[in-house]
Ligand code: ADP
Amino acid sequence: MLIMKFGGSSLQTPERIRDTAATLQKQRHLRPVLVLSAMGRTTEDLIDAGQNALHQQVMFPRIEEFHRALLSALDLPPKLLDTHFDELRSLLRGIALIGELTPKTRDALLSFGERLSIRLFSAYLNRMGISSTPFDGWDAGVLTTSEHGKAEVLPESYERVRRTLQEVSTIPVVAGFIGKDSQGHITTLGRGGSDLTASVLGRALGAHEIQLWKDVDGILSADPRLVPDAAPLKLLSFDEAAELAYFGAKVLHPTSILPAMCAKIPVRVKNHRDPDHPGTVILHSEEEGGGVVAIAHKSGQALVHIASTRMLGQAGFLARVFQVFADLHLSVDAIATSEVSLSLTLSETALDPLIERIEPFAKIRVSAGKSILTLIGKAGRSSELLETMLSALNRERIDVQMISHGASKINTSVIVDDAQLKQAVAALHAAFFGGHS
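In the form predicted on its own, let's see this chain only.
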């Protein structure tokens, strides 16, 4: 069994819908299960429609016109989606009447993107003689927590999905990104939600591979906007892919591949514009070595230095600092510590409440406009990696303001100024992958 997830860019024009159907047709012998995102910019248009409803404007012309144009171009029944358009209109009227868009209502609103997508695409497959059935996420068995906007998939979903989809004789076309909680309320899974749906279905059904169809030739060795000659990677371990995503790569979200990782199911990232390209395969691997595989980065960070105001050896200083981070739900990307001080990086948007909580018991110094630059991969001897890394940056006169080396040796990060990010990425790519800096 094969899981094939297609994003909005794969479905935004009649031509791309036809191409996506042709890609599916070539793999019908592998018993595919499809997972779809909303088509084109529908999610953004739904957000706009919700905001307009708060101002008493109950309308969604871009959404309706876009989908009706697709129905016409694909020779599908013009009233195919009318029931869902009516339901969407009723929901927007409710928002306008109450004058409030709660997280629960927002999830219900955003769900229409995927719900329209699966019905339109499934109808097109059936018209082409490919028997298929659309399933909303909850109808496929996806049960979640009640954290609207960032719900988590509950463990019982796997058995529910298996029971629902395993014996379906047609090709299931499942809405990604959405599920329901135990009270029957619609939830969304947050960033990377459709990829996560695909991963959950793959684990539940024992798929031999999960394919995530994007608009790039897989996962690249660096951001092509900074390094034009960045190349697609053939293989990655799950740990490397997760670290790469965490430290800034946009192709995958770290949590989206966890179910596949647990089940040791390969995940392949492919390009819907070039279906014959092999893409990048992410495998469960515990092998050592293999060298640096990619460079990731996060800009718009702040470098924070916190030092105890009391005598050296203060008991509980670090514990007290980390309790503040826990209370504020702040996630630290890179960190270096001693008994009475620590340096770390945070998003620039998270600084004010942190400073307020820390100042009563410690000195805190903040420098904004920083970038985290991370080498991903098990690169053997740390001393050799650091020597190559620092030498390349030193040749370009790039000031390294902090170094963080992961205990797993899968990531090594340095902090540089945002203004030197492009130069630094190019220098490291040339040092570890060849080419020109």
Contents of the next structure:
Amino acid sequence: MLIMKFGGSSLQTPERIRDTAATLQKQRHLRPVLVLSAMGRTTEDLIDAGQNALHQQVMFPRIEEFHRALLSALDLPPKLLDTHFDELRSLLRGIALIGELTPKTRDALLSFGERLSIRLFSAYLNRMGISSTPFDGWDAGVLTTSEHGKAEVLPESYERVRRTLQEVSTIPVVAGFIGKDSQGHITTLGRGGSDLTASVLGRALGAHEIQLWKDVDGILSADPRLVPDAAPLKLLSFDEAAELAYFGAKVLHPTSILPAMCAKIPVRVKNHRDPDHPGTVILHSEEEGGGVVAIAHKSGQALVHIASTRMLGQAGFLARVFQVFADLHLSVDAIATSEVSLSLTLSETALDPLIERIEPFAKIRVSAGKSILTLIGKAGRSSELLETMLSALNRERIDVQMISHGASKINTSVIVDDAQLKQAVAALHAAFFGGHS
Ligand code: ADP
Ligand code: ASP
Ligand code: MG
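Rather than the form predicted on its own that you just supplied, could I have the structure of the form predicted in complex with the named molecule?
Entire complex below, previous chain first.
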């Protein structure tokens, strides 16, 4: 059994859709289960349609014209998606009427991208004589928490998915990114969440491989938009891939590797434009230690300094600070501590409650507009890695504002100003992988 997940760019034009069906056909004997994202830029268009509805403009011409053009080019029934277009129109009317777009409504809105996508693609497969059945995420068994916009998949989902999809004799075409909570409300798994759906299904069904088809030759040594000569990696361990995704590499959803990792199922990232390219395989590997394998980055971070206002050696200070983070569900990416002070990074959103809770017992200072750059990979000798990293940054006069080098040594992060991000990534890439800086 094989999971094949196709992202929006694999479904953007009639030609791509035909190629995607051909790629599937070649592996049909391996009993694939498909996971699809919204086609092309539909998710972005839905976000825009929501904003327009808030300004009393109930319309979604781009979404409707785009899907109607695909239906026509692929010779599919013109009314195939009409019920969904009507439902989407009603939802937008509701948003305009109430003048409010809550996270819950936003999830319902965004779900239309994947719901349209699976129906269209499954109908095309059926027309080509490949018998398939579309499943919305919830109908496939994906049950989530109620955190709209970043819902987590609940463990019961595995058994539910197994029960539902094992029975199906045709090829299941499952909507990625969307599920429902226990009250039946639609939820989404965060941007890029179809990768996570693929991994969850792979674990539930005991797949022998999870393939993520994208528009790049696999996972590259850095973001190609910042480093044009970034090179594809042949192999990555689960730990390395999980760190890479978590520390901002947009190619993978942050938690998408974890279910595959628990079940030790290899994940292969492949290019839909070059199906014969082997891509990157992510698997369980004891062979880490080969040095830096990739560079990830996240911009728009806040650097937070917290210092105890009491005397040195105050017991329990860090515990108290961390309790506040736990209460506010804030997850910290990089951290450096002493007994009485700490510096850490957080995404820039919702920092006011943090300041309010910390101020009674400590001094807190927040600087916005920071980027976190992370070197992924186990270094042989820390001192050598840090020396190469810092001298590369220093040569470019890049101001390093914090360093975090964990005990596991699989990631080493530095914090710099957003304005110096591009230059810093290029300098680090040149220092660790060669090429121009
Ligand atoms: P899809 O939604 O089709 O699954 P994404 O657009 O989410 O694919 O991910 C692929 C994109 O991720 C690439 O086009 C590339 O611009 C970006 N990207 C960022 N960092 C990396 C990286 N380290 N390796 C590969 N691609 C990366
Ligand atoms: N369509 C969703 C997004 O654009 C999910 C995905 O593509 O994986 O974020
Ligand atoms: Mg994606």
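Rigid core here is just the name for the largest C-alpha set that superposes within 1.5 Å across the two forms. Residue numbers count along the first chain shown, from 1. Note that the structure is predicted; figures quoted are calculated from it, not measured.
- Candidate list 28, 59, 68, 251; rigid-part hinge between the two forms assigned to 251.
- Relative to the larger rigid part, the smaller one turns by 14 degrees between the two forms, according to C-alpha superpositions.
- We note a C-alpha movement of 6.5 Å at residue 391 between the two forms, with the rigid core held in register.
- The Cα position of residue 352 changes by 8.1 Å between the two forms once both are aligned on the rigid core.
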